[in-house]
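There is one chain below, alone, in structure tokens, taken in the form predicted alone.
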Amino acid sequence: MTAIIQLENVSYRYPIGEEWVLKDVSLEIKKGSFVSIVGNNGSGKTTLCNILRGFIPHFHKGELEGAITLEGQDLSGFQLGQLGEKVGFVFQNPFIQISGVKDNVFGEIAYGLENLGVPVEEIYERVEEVLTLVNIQHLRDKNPFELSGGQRQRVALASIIVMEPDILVIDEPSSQLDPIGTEQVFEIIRLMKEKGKTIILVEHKMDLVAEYSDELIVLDQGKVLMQGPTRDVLADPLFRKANIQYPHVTEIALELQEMGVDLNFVPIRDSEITTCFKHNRGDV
């Protein structure tokens, strides 16, 4: 896969900040991949997301160093409107993503397309398709402000998906959801990955990260500590130094290894627990 986003030696600090929030960050994100960004509070995850969606330097000013390219072009050469068509952003809090100018879900999802001047017939077709994809047809006539948190998050996702961006940047979508709502949202994200979208996810629930991600980017105090395939990163002893929680099955497996239990591999998903153990034919 070719790189769709590249950062080379990127550092950033906010206008009123003395400290660099990101420090000499270099990374690349491949087209069509599912990449999760993990790190503790204050590691720079949100700032990195703001760079990836162009809010830095177009909206947030401050001091930005290094090179950022999108599809091989300097990110600073894009206007925010152009970036909005290429990079869709889903906020951590679905309550602030609802526009407030429409009184039903259908209109809320159609709002972005209306702003782009998309023909009415095409708007109807695209919104109907997304309502079905996200499985919220039954909410089409509901007021967005009368929905639950999980329902609003699905509407927020639908309002971005309908714009058909190539890249989705999603900031902790499960932070305010119950397990059922979380499962529904991640099923939508999985469908987007299957459609060839590039997914950039910030998420603290490591079981979900391990289940879905192709690659991990580990941030630590504004620096990229690690980047690579999810299994390789989680199995690397360096990951422990970041003091980030492992997926539960991985944590248990590593503890067993320390106790002398031989494993075929370090599992990162619950479904792997039955195949990771070595069995001796002499065992009963």
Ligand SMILES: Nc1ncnc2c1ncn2[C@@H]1O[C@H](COP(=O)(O)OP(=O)(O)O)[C@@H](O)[C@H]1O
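Take the two forms, find the largest set of C-alpha atoms that superpose within 1.5 Å, and that set is the rigid core. Numbering follows the first chain given and starts at 1. This is a predicted model, so every value here is computed, not measured. First, how it differs from the form predicted together with this ligand.
- Superposed on the core, the two forms barely differ at residue 204: its CA moves less than 2 Å between the two forms.
- Relative to the superposed rigid core, the position of the CA of residue 194 differs between the two forms by less than 2 Å.
- In the core-superposed comparison between the two forms, the C-alpha atom of residue 103 has shifted by at least 2 angstroms.
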Contents of the next structure:
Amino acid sequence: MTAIIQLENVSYRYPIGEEWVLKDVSLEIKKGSFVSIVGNNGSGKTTLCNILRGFIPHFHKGELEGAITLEGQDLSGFQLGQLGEKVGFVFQNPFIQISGVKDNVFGEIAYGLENLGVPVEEIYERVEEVLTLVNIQHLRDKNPFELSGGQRQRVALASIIVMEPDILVIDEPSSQLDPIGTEQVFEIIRLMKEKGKTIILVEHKMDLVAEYSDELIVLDQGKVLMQGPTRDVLADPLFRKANIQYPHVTEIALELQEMGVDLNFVPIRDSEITTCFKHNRGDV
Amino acid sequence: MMTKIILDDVSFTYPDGTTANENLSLDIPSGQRVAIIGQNGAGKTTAVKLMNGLLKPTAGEVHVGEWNTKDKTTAQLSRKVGYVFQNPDDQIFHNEVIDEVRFGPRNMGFDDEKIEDITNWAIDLCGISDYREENPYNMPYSMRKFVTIASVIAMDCDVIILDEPTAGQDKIGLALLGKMLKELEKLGKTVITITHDMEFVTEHFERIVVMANRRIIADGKASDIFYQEDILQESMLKPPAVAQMGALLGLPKGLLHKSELVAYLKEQYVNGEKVQ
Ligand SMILES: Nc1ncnc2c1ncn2[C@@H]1O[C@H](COP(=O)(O)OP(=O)(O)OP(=O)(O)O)[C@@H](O)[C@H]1O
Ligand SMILES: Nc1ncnc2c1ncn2[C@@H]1O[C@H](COP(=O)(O)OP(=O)(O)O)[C@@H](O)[C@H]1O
Ligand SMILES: [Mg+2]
Ligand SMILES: [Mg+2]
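Given the form predicted alone above, produce the structure of the same protein in the form predicted together with this ligand.
Every component of the complex follows; first up is the chain already shown.
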């Protein structure tokens, strides 16, 4: 797989900030992969997302160093609008994603496609499909500003995936969702990956992150602490240094390992709880 | 300081015709810690807004201490029941954290000393002392949420309602919230918390109210709720990860805490007792 996004020695600080928020970040995102960015709050995840979609430096000025390329081209050569078509961005705070241009959910989701000049019939088809996919058919006529938090978060996600951008940058899309809704969002993201999209996800829910992502990027105080296949990163003792939540099954297995229980491997999915431990005394 | 909250057969319909709450009856004694959980759109936020007078019931009655909310203004009620909005941006209107937090206690008419003390206490408890002079809009979302929590607890209300404080929090933020709940309990505060984090609920709450489709469908202990399939299904909930692993291992129902599962597994798989 080829790299679709590359960052080389990228550092950034906000106009009013004294400190560098990202420090010497180098990373590579492969086309068609599902990469999750994990890290504690304030580690720079949202800032990194804003660089990937060109909001930095187009909107937030500040100081940006290093090289960023998208499909081999220097990112600074792209217009913000051009980037917007390539890179779909779902905001961390769903309350600010809603444009408010239309007074109903259907219109809100259709709005981006209208702007692109997509034929009306196709717009209808695509919006219907997304309303069903994201489970918000029953909200289609509601005012987007009169929705519950989780409902708004679904509308925000829908309004981006309906555009079918090649790259999806999704900043904590499930923060306001109920547990089943959260799983559904991960399934939707997986579906996008199957359609060939490249996924960059920021999430704290590590059980699901571990189950769904191909690769992890671990940010720690503005630096890339680790990047690699999900399983390798979680099994590496270095991960503990970032003080991030482990998947629950991993946490439990590592705790037992410390108590002297041998592991066949470091589990990262719930189902592996039945096979990860060695030497079942019950079998003696 | 006794502010009991009672919902007596309360229903609420928004102006656009959406009925968000139907026949809610709930009794929250003073000083209790309660979690409200349940599917998106179930009516949780609406229910708590009825408790602090931001909304008034369409039918039924809401009592806050001796008061019926229909006879009181939101301003009066918000002195007894502090509400931290689900969306922090609905609440923040100062350019500096310290001004934002100080606003509430000043508005309550506390004397200068109490204003300073309680502002500092709230800022410390919320882990934002390093951000006192920061503009809240330059802070990450999750820390902005702590700014709004600080500004509400600094008002020293009897009842504090937190609407999804766990959303987007990392491990450190969750630990901070846990500690805060304990502090507030010591002070005798009633704390009502809406959350979608099932581990957090199991760890910190004795009483859990479950909502689905405009109604309260369960009210009890974690051990009662997380092993009832029909309730979980109706409210789009999942039991904590530990319970799911317990089920995979074929363990008896009732397991909810990590420590219980670790103890069990340690017993089962002990290093050195192996037979190849
Ligand atoms: N201002 C409003 N006008 C009209 N309908 C509304 C308004 N706010 C919420 N609703 C509707 O009322 C119902 C309950 O919403 P509420 O915000 O109480 O849900 P919730 O349980 O807090 O959900 P979430 O977990 O997503 O925050 C939903 O169907 C929602 O669409
Ligand atoms: N607009 C801004 N102006 C100044 N500093 C900012 C701004 N946005 C974020 N920051 C700072 O940058 C750092 C990283 O923030 P952010 O990227 O939001 O982290 P994360 O998404 O990992 O929680 C934090 O210290 C934050 O206070
Ligand atoms: Mg962020
Ligand atoms: Mg809500």
